[in-house]
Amino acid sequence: MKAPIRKSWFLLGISLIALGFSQPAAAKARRAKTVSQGPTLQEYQQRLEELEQKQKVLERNLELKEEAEKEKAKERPVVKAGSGGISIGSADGNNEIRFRGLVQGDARFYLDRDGQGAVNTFIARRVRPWIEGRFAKRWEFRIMPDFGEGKVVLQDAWINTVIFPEFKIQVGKIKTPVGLERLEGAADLHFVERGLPTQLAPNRDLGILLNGEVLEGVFQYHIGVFNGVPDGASADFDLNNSKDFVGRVYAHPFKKTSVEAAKGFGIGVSGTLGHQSGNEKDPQLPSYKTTGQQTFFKYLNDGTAAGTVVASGRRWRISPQGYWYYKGFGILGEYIVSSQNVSLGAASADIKNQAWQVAASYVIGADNSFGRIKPKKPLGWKQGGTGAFEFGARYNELKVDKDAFPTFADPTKSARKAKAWGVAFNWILNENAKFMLDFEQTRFDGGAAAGGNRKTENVILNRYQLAF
């Protein structure tokens, strides 16, 4: 047994040696193999740099990417929604499309009716889609129909070029820039209807007018060629050759000054001149309205030669007019007088109509204006705002010309003159809707049989409007 003993010790021993000579050598070749095979210092600082130039050119092209994505983004159109309508412009503001509208439903009582016609009713006074804008930043525009009331109405189609601020020219159906509160906007009237001046002045006519304003606005300018359209009356075609030649300035005279409380006051004057003729179907003569839109004056018209009174020669119109805004008072005056050559067979004269109104409000919650008034907490549920609340009065006048009686009118249908005062209280919700309520009295001279005065007129006007 002990020789086999032996020899597994010898052959252990030979293995051990072998494997203590092996070892070394095993792990000196990996060694070899390994720095044989791996990347060097310098392939790893290669490797280094070309990984940081992959991420330096990522980093790039990100930042590229995204240097082109705001100028594609300068050229996206805007669309914007608010008060003022919704809108889609290019992104240089160059070019926009507005789409705005106005919707007034109202509602007439009048108290102790005066069996002449007036009815109480509901009415939608104002319903106006339309839309406006500007192309190559020169060229405004607006296109305003009207289905207020039954009827389908063209109120506005005009083209506005901009030269300059100081320098625009308009074509086309414009508001005759004549009567102060006629210029005030729809959805912006401190009462439910205008004063009894506006019935004078003309409304919506066709022709080109200059117009723009100079320092700011400080002074305004309008000298326009009109067709001509009888007092209150829009037109869209003429008659006649005749054109009215129509001007209006106006100022703010402190608007630049630091004197704060003078900034809101304006004062103008504007007029028309022309030579109107017209026929027994179209006798281009106006008829006038109180403020509960009851006719209380009109020429005499039977649609005959000899029974219509038409207009027949030089029309002249002239208007100084003001306002003062100031925090929440407001106040407007306006005087116009209207004289129209008329004729009836042989019989002609000029007939001058006078009519003037003081209008004066306050609001709380709100900087009162000429324009849109904007609460100062609007209306809302959750942030508890109460909108913005008006109280106004005015009174106002108007007076035909003695000369229009007999002839030219009946003084038993027509009255010689109109004095009406109202109230009015206005919760303006926010800059888009708004509920009026109003009271106006009109007292009549003349108007009735046997030398009497037409019956007084009350009326309350209601108006719930949406205007954006």
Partner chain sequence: MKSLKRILLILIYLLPSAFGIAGGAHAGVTLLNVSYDPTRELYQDFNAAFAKDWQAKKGEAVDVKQSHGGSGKQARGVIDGLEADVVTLALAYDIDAIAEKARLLPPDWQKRLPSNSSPYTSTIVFLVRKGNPKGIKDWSDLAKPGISVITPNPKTSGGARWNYLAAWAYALKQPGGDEAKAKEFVARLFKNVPVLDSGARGSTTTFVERGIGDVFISWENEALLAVRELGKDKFDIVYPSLSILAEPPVAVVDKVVDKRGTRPVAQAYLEYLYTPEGQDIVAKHYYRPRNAAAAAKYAAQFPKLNLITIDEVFGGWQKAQKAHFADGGTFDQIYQPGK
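Could you please show the structure of the form predicted alone, as a counterpart to the form predicted in complex with the partner chain just displayed?
So it's only the chain below, everything else dropped.
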């Protein structure tokens, strides 16, 4: 019995050992079978290449979409509204139309009315909506009417072709580039009214003007031919075939230097030369006004050929001028001589009138400038800004040639000389709004009915202005 039992246990052991070796081999076979059924390395590489191709297609589609958006953006107009007005333009900046405006509400109060038409009054001094713009980068234009003082006047109507910054051709009704203060924008004045020298400078005239800036504005020049207008006047047509030649050169010699205090210094000279003739209906001669806008000199004119003084020959002007602005400080000076041959019947003479001024100002809260003054902290209740404050003073004179009396002007009605001084206070609320308050006193030599001096003019000028 013992031998069969031992044999049975031996066979059981052999079976268990065989089973142990057979199970790992089966598992290995199953794993091998599973691996053989999955993707091969070559299939993985193919799938990766397909994904890369799809990514490239997506990237290219995105690029095409971006390019299409950029092309649409070039055609889409850009609309802006700000302190410089409302503008509509192309995205590349080559085309633009701007809608701008200037409104000045004035008050004049004469402390001693002289009985010669001085009336305390409120007046809409300038009401100017205008359009200006640029086409194809090189063609600029402006159309500016004025509805101020109860009149409708076309102030500006010109086209400017920009060949280069150094060479531009401007055609149309333009400010004649002679008087320095005349060239200052009406919205940028430091005093309510321009000084007496501006009375001798032409205002706006029709003609052609070559102009440009050299060395990035270090030098400026103007050379033009115009119909020709009397001192202080504007016109829309000419009465004769003669024309006025106009020239101006102006330099900012320290603009490109490192001397900060001198960069705002400018100096130049301008003038006109021509031959003008008038008639009893349009004598082509000026009258001169005070800063209170009261006429203190005019030529004889009774509406007849025998009693009307007319322009009858050569006219020329010359005006040295300059300014200096540094931080809050600013000073402007100019001198002008205007000579015109006049006649009354058989009598004739070259009348040379002259004027000059010096005007200084100081600004708190902004940098002073010949152009627009921009407060560093515009008025704002929440922001705490107060705007900028400007204080100014000036002295100016205008002298009429003694040869004008008594043949061509009545010494009992027209003064030989006007001498004026004034002070100014301006509250510049922001870049667009300004409150101005001036006092101006003008004394005269001659001009009184009894042969004495015309009564002194003392006037307070007030202005509230909105410009955009």
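Definition used throughout: the rigid core is the maximal C-alpha set that superposes within 1.5 Å between two forms. Positions refer to the first chain, counted from 1. Keep in mind it's a predicted model, so treat the numbers as computed, not measured.
- Core-superposed comparison between the two forms: the CA of Gln46 exceeds or equals a 2 Å shift.
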